[in-house]
Every structure is written in structure tokens, then in C-alpha cells.
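Below, in C-alpha cells: the form predicted on its own, a single chain.
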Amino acid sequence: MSVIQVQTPGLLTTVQDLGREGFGPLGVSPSGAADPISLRIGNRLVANPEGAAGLEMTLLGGTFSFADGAILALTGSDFGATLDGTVVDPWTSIEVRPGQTLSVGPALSGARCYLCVHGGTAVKPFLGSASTHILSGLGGFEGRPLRKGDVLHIGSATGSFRERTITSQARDRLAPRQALRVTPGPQSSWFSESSLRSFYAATYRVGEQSNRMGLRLEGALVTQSPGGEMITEGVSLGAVQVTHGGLPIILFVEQQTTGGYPKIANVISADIHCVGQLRPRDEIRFEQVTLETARSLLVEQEKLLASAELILE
């Protein structure tokens, strides 16, 4: 069986696939890519399944050997990476030669940036997904982030190599957003007419205590109107809470399954994939939308990730 060598781990490089679905009322959150569609494309690429495990690797990559080769695709952000030297082009599948170094830098835009090899990252399931939990130390290789030294076994190798890439039309469609769109929150009415218009009108910046659990934005302060507490309920992923000091919190995706802030708005489902690229001090606003134009959004997203014209060959 092949095998990936990390020689250096980065910053933050965790062992991540689509996530695990269903475990909300066990306390248990989805984990996964932060940025899944980055992955899933990048699976395409190396003809994986798109839930596959990859490598994801935030702010700054790591270095990777392969003595055996392998078919390879980065995704997501560029990180300037480079294969014995040479630049490797993003979005694009490239075969590994035996005792081959892949070495991935820090981001040159973007958080984050994904390893798909052909195969698949082989790593022990559970409950039924590869994906790192950090906070819990569940999941991914050893529920841990990757150590100097680790080596990573990959799947069962099927096919032969072929490039592929993806088209500069899929991509600009599929480009992260700085607006990102959202419906209004359970809780929307326990705000203010003109807080709600401060709201969608402010500017906010990622703050530096943001992480995969939820990003912190510091801006203009949201104030509900008079009223008692809400009662502690499910949350979703994507939820924008309030806190008592009025800063939204992003809920993502090692997310707490509970929360008792109000909830007034809900990042769309299309626009996840945008929030997974933020970095700190990076600038967003929000954009409100009707729940059926979220659900459109997310019919034409998934048309086209399930086009043949997405990918060329």
C-alpha cells in the first residue's frame, strides 16, 4: 500500500472528508472540510469518490513525500506549491514519481488548501467518517492534527493517470465570496428594526479567536430588544448568533450542537464553502436572501459541480 510521508505538517493539517451527518442529538458535530467544495472537486480530479479523505491544511501547508508515487490535485486556496522544485498549478491532477516531495507554502489567498490523492487518505472510520474532530480528538488520523513524521497510508489505487483540470468558468462561478448570504434566524424578531438594518448594512472583520468551531467578527454591535433568555436549542451549521456583548459568532463546523445565544441569521448552504476560505482580519458582510432563493442557489451550485463541463480532461 502507498504511502504519504509528512516530513513537515503545517500549520494546521488535518486528516478531513464530508463529514459525519445525523449525530447532532448525541452532541456530536459534523466536523468534515471546511471547505467542501474545494474537496469534493479535488476528488473529481483524482477520480476518487467526492467523499473521500484529503488532507486539509490551513494557512500554512506542509511538505509530503511519497516513495511510491502517487496522482495528486490541490485544491481550495493557492499555498505556491511546488513537486521537487517545480510549481504545481491548483485545481489541476499531476503524477507523483517515486520519492517525489511535494512541498505546500503559506497561503497566497484564502485559509485554506486540500490534498486529494487517488485512493483516498486510509484512515480507521468513525462513526462512519474519516473527518478530524480536533476538539474531541475523534476521528482522522489518531483525532489529532498532523506530527513530523506521521505517515499516512492511501487507498486501494484503481485507474491510470489522466490530467484533469478545472474550467476558469466553474471557477469563477465557484470563487469564495466577501458578501455572504443569509436567511433571517430563528430568533430574527427579537431584534430591532433599525439593529437588523446596522446588521446587514456593517462591515465585519474575522476576528483572531476564529477556528473551525466558530468565527469570532468584530464590528458593529447588535442589540436586541428587551426580553428574557431563550431557552438553550439545537443549532445549525452557519448559524450567526448574537452574544450578550452583540458580536456575531459564524457557527462552522466542529460547531457546539446547542447553543442559547439568539440566532439572527443563517449563512446558506451555497455560501459554506465561502466561509471555510476566511481567514483573520479578512472583511465580510451579509446579504439577505428569501429561503426559496437560498434553495435555488444551492440547485444551480449543485448542477454544476454535477456538469461535465466542470472538468476538463
The other form holds:
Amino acid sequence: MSVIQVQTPGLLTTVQDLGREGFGPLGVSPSGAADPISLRIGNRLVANPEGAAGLEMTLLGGTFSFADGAILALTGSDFGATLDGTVVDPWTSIEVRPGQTLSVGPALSGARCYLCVHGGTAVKPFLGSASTHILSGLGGFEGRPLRKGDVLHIGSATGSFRERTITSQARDRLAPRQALRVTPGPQSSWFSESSLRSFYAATYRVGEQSNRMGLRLEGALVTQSPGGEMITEGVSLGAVQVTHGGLPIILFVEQQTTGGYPKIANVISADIHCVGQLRPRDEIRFEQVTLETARSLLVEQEKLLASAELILE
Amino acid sequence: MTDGARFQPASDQSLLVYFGEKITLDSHQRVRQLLRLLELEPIPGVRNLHPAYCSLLLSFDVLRLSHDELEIILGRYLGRLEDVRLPGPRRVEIPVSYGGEFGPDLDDVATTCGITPDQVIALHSSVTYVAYFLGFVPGFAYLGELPDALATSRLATPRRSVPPGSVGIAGKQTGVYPFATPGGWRLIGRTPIAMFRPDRSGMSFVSIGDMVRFNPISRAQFAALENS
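What would you give as the form predicted in complex with the partner chain, now that the form predicted on its own is on the page?
In what comes next, the whole complex appears, and the chain from above leads the way.
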């Protein structure tokens, strides 16, 4: 079996797939790739099923050696990677010869880069998924971010190498947006007109204490109208909750499954991958759309992802 | 409105079903009945369920279902809730060593409530709690209701990391932190029991609907249980 040897792990590198759905009643959130579109495309570039497990790197990539060689692709943000010193094009599959070393650097833009290998990263699934849930130490590789010296197995791979890349038009259309589109949250009516206006007019800065659980935002305070008393309820991916202090938090892939703060808005499904590319100090805005618009944006996005023209061979 | 339930879109891929706007055992029973029915007869396209005190959040595949379609299907489920039989409650006992380093807020709680630490322990372990739901993190059971005499506010600044097994109280709720997570509940003790173990049948030590009691134990018993 081929392996990936971790020489240096980078800042925060975890095994992720598209997450585990269906365990909300146990308090288990789906987890999964923070930028699922990049993982899906990365897998297609190396002829894997879209949901195969890959490595998610955050802000600073790692160094990995491949004693038996591999076919791999890097997607997501450009982390300036090299293979034995030669620049590696992102969003393009490459063949690694036995003994070669891949060095992934710091993010040139965005926050997350995905390493997908042909055959997928093989870990023991937990509740049907390879995703790491960092907070609870479950899933992925021993339930934790990778460390120096870790050896990960690559799943059985049968295909031969073909260079694949994605069209630049598709890359442009899927590029992360700084204006996140949202639909009204379940408690949006608890906020006054002026609070809602200021929320949608404001530019928010992503706080330093942001992670896969949630992104803390800094900027205009949003105040709740008096009256509503919140009872803890289920929260959805991308919910924008407002704490007592008046600052919004975007709940993300490793979110708490229930919460007791009112939600003013919710990032639409088609823009969730943009949240995964935000880093501390990035500036964002919110743009309200209807449920119908959110739905048609997702349909359009899925059509693009499924189109034959997406991948060039 | 269907059978007193109210629908509210939570996002483009999720829908909340509210059974009333107050925590009551009656509304909670209906949450459990709907959860049970949805587990027995899953709706194609529904991906996840999040029960809570008096609501259930359903997340679904937007490409397969719309909010309107889901509301119509749920309307039929809600009409059948009365026929849904729930399993009888399990009785679960959680051993707790109170105070000291395990319960750093015990003395503060006693002072705030105007009673002694021993009375806090006696009150906390005198009640049978209902496990309303599991949420927040894997295996965290929201237990209620705490005796009125122990009702306290959350910490102004949540701890960055609460040790696993910590027993906390907040408002009229109590619960055990299964993992080292941030937490704003006041900590009064700790259990040696692992609240969530992937290798155990059912995984979570407490399940929704369980009747839960806390049993005070000594430090020596804590150590013995921890090693067993």
C-alpha cells in the first residue's frame, strides 16, 4: 500500500471528506471540508469519487514525501507548492515519482488548500465519514491534526496518470466571494429595521479567533429588539448568530449542533465554500437574497460542477 | 399551522418545526415523537435532524426538496404523532465527585444561592432530570430542570477549555461536558464516566428521553471508577 509521509504538518492539516450527515440527534455535526467545492474538484482531477478523503491545509501547508509515488492534485487557495523544487500548478493533476517530496508553502491568498491523491487518503471511517472533528477528537487520522512523522495510507488506486485541469472560466465562476449571500435567519424579525440595515450595510472583519467551528466577526454591532427570549434550538450550517455583545458569528462546518443565540441570517449553500477560504482580518459584507434565488444559485453551481466542460484532459 | 406546530425556514437548506414557544414536557414529547417517526420513516432528501427543547430542525438536500414540499410532507407526519409510541425512559445514574478542583464554581454557586456547598450538592443530586436532547457537541445532554434554588447565570466570560467530564449548571439546566470544549456553565463537579465513546453501543452515555440522576461519590471512588 502506498503512503504519504508527513515531514512537516503545516499549521493545521486534517483529513476531510464531505462530512457525516445524519447524526444530529447525537450532537455530532457533519464536519467535512471547509471548502467542499475545492475538495470535490480535486478528487475529480485525480479520478476519485467526489467525496473521497483528502488533506485540508490551513494558512500554511506541510511537506509530504511519497516513497512509492502518487498521482495528486492541489486545489483551493494557491499555497505556492513545489515538487522537489519545481513549481506545481494548482488545479492540475501531477504524477509524483517514488521518493519525491511535495512542499506546500504559506497561503498566497485565501485560507485553505486541498491535497487530493488518486485512491484517496485511507483512514478508518467514523460514522461513515473520514472527516476529522477536531474539537471532539473524532474521525480522520487518530481524531487530530497531522503531526510530523505521521504515515497515512493511500487507498487502492488502479488508474494510470492523465493530466487533468479545470477551465479558467469555471475557476473564475467558483472563485470565493467577499460579499456573502444570505437568506434571513429564523430570528431575523427579532432585530429592528435599523439593526438590519446596519448589518447589511456594514463591512465586517474576520476575527483572529475564527476556526472550523465558527468565524467571529468584528464591526458594526447588531442589537436585538427587546422581547424575544431564545430557547436553545438546532442551528444550520452557515447560520449567522448574534451574541449578547452584538457581534455576529458565522457557524461553520464543525459547528455546535444546537445554540441559544438568535440568528439574523444564514449564508446560502452556494456560498458556504467561500466561508472556508476566509482568513483572519479578511473583510466581508452580507447581501440578502430570497430562498428562491439561493436555490437557483445552487442549481446553477451544481450544473457547472457536473458539466463535462469543467475538466480538461 | 399543523397540529399546533409552526414552520420556519432556517436557511436555504433547513426548516425548523416549533412546538410552542416554551419548554414544556408536552412540547418536548412531540419533538421526540416527530424525531422517532422521521427515524422510522425517513423522508428522502432529508439529511439531518436536530431535536431541541421544543423544536426540531431538519436539514435537507435543496436539489431534491423545497421548503414548501417538505412542509406538506411533514404535515402528514404531524397528523400521526399521537400514534407514535416512545420507548419507556431508561434510568441512568451519573456518579459525580463534587467541589474542589473538579467543581471550581461550587463555592460561588453556594454563595450566590445563599446556601452551603453541601446543600448545593444535596439539591443537585436530589432531582431526577429529563434528558431533553443531545446537542452542542457529541454526547452533550441538556438535562432539566434544575431546582429553582440552584438557578444561576452563565459565567460572564466562558472558559476557553472545560475538562471532559465536568458537570455544569446554567439557568435551569445541568449537563456534563463530554470533551474539552469552551464552556460558560458553572462547574460544580466531575464524573469519571466517558459521556461519548464511539466504540460503545449507542455511543452516548445518555440518550434523549432518559431519566438521569447524579450520585455523589468520593475522590477515592472517582479514582477507582476512572481506572476500571
